[in-house]
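The form predicted on its own is given below as one chain in structure tokens.
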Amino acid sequence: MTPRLAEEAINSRLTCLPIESLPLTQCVGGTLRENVYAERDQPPFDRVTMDGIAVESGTLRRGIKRFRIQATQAAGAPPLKLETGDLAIEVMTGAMLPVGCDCVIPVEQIEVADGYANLNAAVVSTPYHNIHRRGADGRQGALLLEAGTLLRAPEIAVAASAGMARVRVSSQPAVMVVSTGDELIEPGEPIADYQVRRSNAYAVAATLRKRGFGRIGDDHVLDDENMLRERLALHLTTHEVVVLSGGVSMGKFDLVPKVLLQLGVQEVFHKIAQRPGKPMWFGVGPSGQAVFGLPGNPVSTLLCLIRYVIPAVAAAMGTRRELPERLALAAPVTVQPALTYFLPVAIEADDWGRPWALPRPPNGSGDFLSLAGTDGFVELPPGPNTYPKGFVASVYRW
């Protein structure tokens, strides 16, 4: 089972969340599920770009510098008109074109004094000069924003201006981490020497909310075949998304395949031909429930939880899939076994600017202190093979 192959078979089981009507407030990082439409032109109307003062641009023309400023149309309120073209209306960033307008003089090229604006000879005369024109950016009726969207502050700002108060996105999923096995201990708990701190289920906890998802559960079972089962069938009537870290490989106390079968989750695959992260698991549910079985070295649940749950999850939602960023490698790298190899890498620019994928392995997948200060990480192609300074891969951000 290649990555590639994983990822189909991932995808090709997963059920779509249902659709919610909420608040536009509510949408930050949600996925849109209904084609947005402008409500009218963008600008609405002839909008002024620059405080100042409006005026007919073929009076400019005549060589008239000095104008009687006939009143001020302020922003938000409804066109003024100039009464005639030797007449001035002094204007605000925003507002709408007086009627018998068509170009505005920034206050930068005026001085005014009495009542009356004197122009410098910087004064530019073209029609429509600091205007932004209605229509310029859209018309009525424009498709603005497609079904898949992720709902980030522009395009809440895109809605918003659409008159939208409300959105039809994916609904959110509950998401439940587990981590197993005895000798998980949590921060600020005494330890012994044979024990090590959880720290697993607070990365994919981490990777989860910074990529929107509210819901989140969270559960840490004994290597004990019994409570295990019991705490998993809880939680899969209760979340439509588990994800496990550990108890997934050969050892005598790897449970999690055996006990998942037990609860009627049918295995789609379980091992990845890829270096870290080769015993993954991934079952669906009796309800359609995805179920992530995830190694418990801690890059290994780190770079599967990136590499395959967010994007699955995201697919679910009705995300618009994008394709993974691609970099050049900074250094050559030597990938040995005949498997996909994924490798952390800082993202460095050079002198020109360029960005680049420095290659910074670890010490074995149980080093997870050596993906502080990285960016990410490379999926690079089976070995034996050196991939050289310059080679391009893509790249999957934490």
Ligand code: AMP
Given for the second form:
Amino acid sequence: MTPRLAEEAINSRLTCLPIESLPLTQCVGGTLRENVYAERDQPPFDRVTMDGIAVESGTLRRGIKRFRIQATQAAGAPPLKLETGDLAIEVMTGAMLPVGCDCVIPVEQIEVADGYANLNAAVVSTPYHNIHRRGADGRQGALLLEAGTLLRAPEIAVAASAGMARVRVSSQPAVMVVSTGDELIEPGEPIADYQVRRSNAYAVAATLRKRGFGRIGDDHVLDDENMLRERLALHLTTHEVVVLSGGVSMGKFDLVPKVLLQLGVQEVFHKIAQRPGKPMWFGVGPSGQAVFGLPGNPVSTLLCLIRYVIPAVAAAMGTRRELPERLALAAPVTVQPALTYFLPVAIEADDWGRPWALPRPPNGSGDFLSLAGTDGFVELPPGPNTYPKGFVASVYRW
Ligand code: AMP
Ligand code: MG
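In place of the form predicted on its own, output the structure of the form predicted in complex with the named molecule.
Shown next: the complete complex, the earlier chain at its head.
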């Protein structure tokens, strides 16, 4: 099972998450699940783009340089009408172009005195100068945003411009993060020599929160078959996604695959041809729950979470797949085993501001201290091979 096949196996098993309608203010980071169409032409009227005066361009072309100001047209006011061609209407940026005018002369090119505007010699008399014409950016009814679009600030602005107070988005999945292991102790609690801190659960939750997931549960289970079965049975009834860390290797106390099978979670695969993170397990629960058994070694946990779990959940939310970022290696890397190699990197700019992936190999998959200060990891093809400086690889950021 290669990473690519593992990814496909996961995505083909996931069921699409339900849809809910949310106020626009709560939608950032969400996935749009309906098309958004233009409410009106954009701009909806001939929009003045400069503070100044609006006139009729034909009058300018006849050489007239002095206009009596008839009135003022502000943004947000219904359109005034130019009474005669030799008059001007003072206009503000964002105002509707007054009826009878087809040209705006910026305030910098005129002098106003005693109710008259005197024009500089250099004014341009082309029709629709300094006017953003109705429908120039888009027509009423045009498709503005497609279902599957990730809602960031520009897309939120577009939805707001289409008059949508609420939009239909994917519901957030309830994700249960379960760490396993008798040796693990919560930060803040006293700890013995033979115990280690339960850091994975924090890294997993932090990754999920950073990506906008808000419904995250946390549990810790000992390496005890009955306890594991009882707790996982409960989590499977209340969560669409369960992310386990630890307990999926070959040890006597690696009970996770066995217990999941007992609970009717169907194994899709166990093990991926990759380093680190080889023992990764994935299965699907009786009602379509996605269950990820991530290896417990902290580097493996984080890499597998980012490489597989995050994109899979995004796909289940209906988000269109984004290609991973690609960067060049800043130094050669030798890969010995015939396994895909995930290598932590720091992204650094050269003297021209171009980003490079600087290898930061950890001291094995248990060495998560070395991850602090890195930016993510690159995915390198299986060895044996030496990938030179400049070799371009997919990058996954923390
Ligand atoms: P396992 O996959 O359960 O065999 O765990 C592999 C290694 O990762 C062991 O050294 C564990 O102590 C360590 N480990 C497992 N879970 C965690 C965790 N939540 N936080 C930190 N280390 C962990
Ligand atoms: Mg364990």
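Numbering follows the first chain given and starts at 1. Worth saying up front: this structure is predicted, and the values here are computed from it rather than measured. What we label the rigid core is the largest C-alpha set whose atoms superpose within 1.5 Å from one form to the other.
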- Query: Is Phe342 one of the residues whose Cα moves 2 Å or more between these two forms, with the core superposed?
  - Reply: no
- Message: Following rigid core alignment, is the displacement of the Arg40 C-alpha between these two forms equal to or greater than 2 angstroms?
- Response: no
